[in-house]
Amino acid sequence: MKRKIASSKLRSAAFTRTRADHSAELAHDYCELIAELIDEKGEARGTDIALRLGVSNATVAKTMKRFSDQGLVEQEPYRAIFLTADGWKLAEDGRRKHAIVEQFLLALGISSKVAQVDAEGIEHHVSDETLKAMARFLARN
């Protein structure tokens, strides 16, 4: 009996650390492409991340609007937005974690295509000891 309490233990966790994953992958998705955008472009308008996302401008003006509130973007109305230190840090974050997974895929011998669709999913919900143990192995290989 015992045993069973702790599987269901350890399987609440788990939901419990993936729902909050999903709620955290908006956030960190959003911050890696205005990022892209500015590095690319010089800046990110709200018709160009639509575009890249495949969403409605109105979603991303109301997804802005959130992230303003939360410190993760500025913007003016109708102008470029752009990340806050703390929406740096999330998108630069995004991005190493998302090179790791990506790179680990491929030394396992997942193709380039695959690799990169997969890791974007997976590196939101990769724990770090899982991430460093990633890292670990692609420093020996």
The other form holds:
Protein chains: 2
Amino acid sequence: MKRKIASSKLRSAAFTRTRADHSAELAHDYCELIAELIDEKGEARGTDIALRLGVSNATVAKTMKRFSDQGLVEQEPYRAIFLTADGWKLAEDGRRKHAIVEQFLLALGISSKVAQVDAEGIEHHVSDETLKAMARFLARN
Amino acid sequence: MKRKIASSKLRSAAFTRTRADHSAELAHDYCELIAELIDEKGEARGTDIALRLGVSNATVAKTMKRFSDQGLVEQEPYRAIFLTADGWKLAEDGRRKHAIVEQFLLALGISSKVAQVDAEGIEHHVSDETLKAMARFLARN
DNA sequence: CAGAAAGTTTAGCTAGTGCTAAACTTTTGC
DNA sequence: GCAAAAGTTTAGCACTAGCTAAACTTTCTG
Ligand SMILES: [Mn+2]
Ligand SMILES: [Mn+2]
Ligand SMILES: [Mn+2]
Ligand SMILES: [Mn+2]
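Alt. form predicted in complex with the DNA, vs. the form predicted alone above:
Every component of the complex follows; first up is the chain already shown.
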């Protein structure tokens, strides 16, 4: 009995972590993308975010309102979107992770297009331990 | 101009694929888990699924109704859940992927607990090309 | 075999993430 | 400087995925 309960707890921990990863995922991707646009053009407009994300303008607007309530972004009506300090933190963290995962996939021999696509999803499910192992692998190759 | 549009298309393809991965994810995990329980105990009961997934019974019941409409599972009222042929296909596919990803992480030097957790999320975002590369890496080590 | 325990279903709620269409504002180009 | 184009916001819809609480059915146990 004890054993059964314990093993279910272990099993469910993985699913629970994956669900947690998913709720953080969108914020990471948005902040990373907004940072990218600010670097490129000095500001991040809703249209550009929508275009790169592959969603509608309306979806971006609604999400930006939510993230603004959460203190990740700042925006004046009808103006471009900027990151708060918290937003920049997510963006930088996301970039670092993203780069390591993508470089790792490339080092593994994956084509650059596929590495880019796979990294976009994998990056959110990689623990610190795994990220470090990927970085180590990269250093050794 | 042309260049800008093309590069946004490439960028958005990654996000679009990740969103598609996410909508398939739950079905994969449920079918895999149901298969596991059937192997272990001969049937998959709602409570056991809920326990291993870390969600409530009610969530499982609702999801099972949806999956039954989609032809992935079969169930009589107040009885355990079984997989259709389509459900088995998802389960087998998921198991194969899951095993390769987890083994790969272990081969990379990740601890078994973390490998188990990370694999649960990563498995859904790994393309065929990457899966093959992981299998190749495994064979070589 | 009756009552308790275990398991299942249903109802009703919340929140997130997407969409289109329409209204509104800002920017651009003549 | 005005009209058209571009961009933004809002409203309203749909679906997914979670929850608790209550009603119901099945199984277990004394
Ligand atoms: Mn991503
Ligand atoms: Mn999984
Ligand atoms: Mn799995
Ligand atoms: Mn994911």
